[in-house]
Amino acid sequence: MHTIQEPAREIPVVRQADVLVVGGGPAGFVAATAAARLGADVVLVERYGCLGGLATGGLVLYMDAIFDKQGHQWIGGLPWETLDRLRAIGGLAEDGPTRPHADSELLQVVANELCTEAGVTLRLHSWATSAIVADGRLQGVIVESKSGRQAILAPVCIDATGDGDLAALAGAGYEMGYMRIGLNLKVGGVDRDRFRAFQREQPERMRQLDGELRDLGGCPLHPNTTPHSDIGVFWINVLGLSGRDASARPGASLHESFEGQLSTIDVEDLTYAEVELRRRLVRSLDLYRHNVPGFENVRLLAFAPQLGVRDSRHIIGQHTLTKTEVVADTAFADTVGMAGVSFADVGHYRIPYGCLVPRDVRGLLVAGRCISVDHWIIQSVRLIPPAMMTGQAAGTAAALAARDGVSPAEVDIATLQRQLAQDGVILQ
């Protein structure tokens, strides 16, 4: 491969903080808020112009895994406070007490307010491109932005990038996971009641149209609730692409239906997914408009600004949570949060702190879908509220580590759990 040499240059250190959070998605903005509320000086770096990640820019609006199938609540703390704040400003739609859907635009506002009220320093439109590591300890990051190339230093960093970008840059070991890449959208002009009646009363015709849709390489369009459903505005969750082929095969199991080959850390695969999904979704909307009752007046309001990435790097931690442990309802001495499971009859699971502590790099915690779990339970861990829950755990631990001058691996677990419980986190 042809290469070039970059000249050496000095990079200005523009900020030193107690805690540096990279990634402002569901895990990141909660982590930053949690750390700052405990008195830490926190900087949050986000590559996009808004906070919330896939819950805002990705239009993933259903807040799944807060409850189990029986309706028991397993996630509290900052994730629950976020929903309460949304509800208070008309930013939450609920298909019953256990099925909340967030408004993507108002969630951006709530995330901003949580961070700024806590005293977090936000640096949006900034991309962490290099890790500053000495003797196996992460000491900060190099960021690129319109302001150029700059350094931010902190004794404790949190990788909340989703893809584990910072941890990988710092030399942490990881395993790759692959799932379908989607691209969610918002639509208007839909009469969902007529659509559901059509599904119920003409199942053979619906199956026939699904077959035509697959032949086109299209995507099924099932309208989901928003606070504006009363005027025909819905969000649509798109399963998306497994590879450079058509859509999911009928009859596949849950995990099989999500399997993919495209890499979410390969720019060519990401570019292909962006272009191809928009093409397929426009075709899908056209087919529905001309054939499906309730969609005659459908209008495309917005493609999600961010691809629906479900899986990529899993940073190898001090502990890896497995299906066997979840099914066995394993209790952990270092539990830092819980979540419900909607895809299996196991009820709930616990996240041990060891899943957030990388094995190979000191001074670093991970939060969100890049934590150390196996392919089975990632189906829940990757969802928005569990990501927020791990963010609160990581942010709290980071603040304690910075306060006590220790590495995240050395944080006293009993102290961490007491603080989390005091802040509303459900631990048992």
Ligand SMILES: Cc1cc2nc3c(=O)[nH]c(=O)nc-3n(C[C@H](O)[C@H](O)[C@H](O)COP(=O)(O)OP(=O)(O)OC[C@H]3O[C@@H](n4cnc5c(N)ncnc54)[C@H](O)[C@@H]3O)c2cc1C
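None of the values given here were measured: they were computed from a predicted structure. Positions refer to the first chain, counted from 1. In this text, rigid core is short for the largest set of C-alphas that superpose within 1.5 Å between two forms. What changes on going to the form predicted in complex with this ligand:
- Core-superposed comparison between the two forms: the Cα of G211 travels 2 Å or more.
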Contents of the next structure:
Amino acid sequence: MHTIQEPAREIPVVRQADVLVVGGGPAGFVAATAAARLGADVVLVERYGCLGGLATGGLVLYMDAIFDKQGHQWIGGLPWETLDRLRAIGGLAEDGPTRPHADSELLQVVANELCTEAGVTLRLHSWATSAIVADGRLQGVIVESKSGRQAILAPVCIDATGDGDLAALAGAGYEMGYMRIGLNLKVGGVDRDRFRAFQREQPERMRQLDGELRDLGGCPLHPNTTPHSDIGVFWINVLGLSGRDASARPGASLHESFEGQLSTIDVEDLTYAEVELRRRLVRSLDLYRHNVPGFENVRLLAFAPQLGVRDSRHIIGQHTLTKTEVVADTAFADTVGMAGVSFADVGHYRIPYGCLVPRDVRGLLVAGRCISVDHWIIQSVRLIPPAMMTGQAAGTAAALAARDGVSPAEVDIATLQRQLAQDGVILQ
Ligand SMILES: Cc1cc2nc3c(=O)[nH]c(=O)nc-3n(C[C@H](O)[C@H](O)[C@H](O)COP(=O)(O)OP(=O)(O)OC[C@H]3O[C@@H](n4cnc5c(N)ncnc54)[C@H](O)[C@@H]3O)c2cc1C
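I've shown you the form predicted alone. Could you give me the structure of the form predicted in complex with this ligand?
Next comes the full complex, and the chain you just saw is listed first.
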């Protein structure tokens, strides 16, 4: 490939903190809040203008995996507090006791409040582009923004970018995960009661429509409740694309990966998905308008401003959680959180701290969908509440590491677990 040489530059160090969190999605804003509540001086860097990641900008609004199939609760702590705060301001729609759907805009406000009340310094519109590493230890990041190129330093950093950008930049090993790329929608003008009756009474016709949509080159749509569904507003979960060729594996499942699949860390594939999905979704909505009772007057209100990336890098940690361990209900001496499973009959699983500690880079923790797990349990770990749960564990561990002047790998596990339990995290 043709290359050019970039001249060396002096970069201003604009901030030195105890803990630096990169990525302000569910994992990141919770990690920053948890660390700041323990007294750490925390900076949170986010590339976009709001917090919440896919749970706000991606219009992904169902808070899955808090409960198991039997309705037993496995996630408490800051994720639960976030839902309580949302409920208090009318930002939660509850489709039954175990199916909470958040309002995308009010979740941004709640995330801001959690961070600012705890004393987190926010740096929005800032894209982490380089890692500052010396002797295998991460020292901070270089961010690019309207203010130019700037350095932020901290003895402990947390990668909550979803894609594991910071860990990869710092030289951590990783495996790629592939799932379909979606682009969620918000629509208005839906007659809720007629649509719900159709869903209840004609499930077979709903499934048939998915097939017709695929044949027409559209995308299956999954309309879901919002706090404003009484006035016709729904969010639509979109399964999306696996590869470039429209005919490539049309029936492939969400989690199946194969050669030629779109890469979520390739800018050309991301651009293709943004353009292609908009085209297909307009067509899909039109088919709904003409075939689904309650959708006759549907209006497109918004495409998600953030593309629906379900899976990308899994950073290789000191421990990699596997299907075998989950199915065997393995207990770990360093468990830092649990979550419920809705896609298989295993009930729940535990996350060991080793999944958050990268094998190859010191001074760094990972949180959210890029932690060290296999391609089976990622189906649950990547969901919003588990991402928040790992964020709380990483933020708490980072504050303890910064306070004690140790690397994350050396944090005292008993102290960490005591603190998490005190802060409402369910550990057993
Ligand atoms: C279409 C779709 C449907 C889904 N459905 C559900 C569902 O029904 N229920 C459920 O619970 N979950 C669902 N999920 C999964 C869930 O939304 C995500 O996996 C979850 O949001 C992961 O949280 P995270 O904090 O790890 O990452 P993200 O939400 O991706 O947040 C990462 C944050 O980091 C920022 N960032 C990234 N790179 C950089 C950088 N270099 N510098 C600075 N900032 C950066 C991003 O802007 C973002 O704010 C769905 C996902 C998709 C895509």
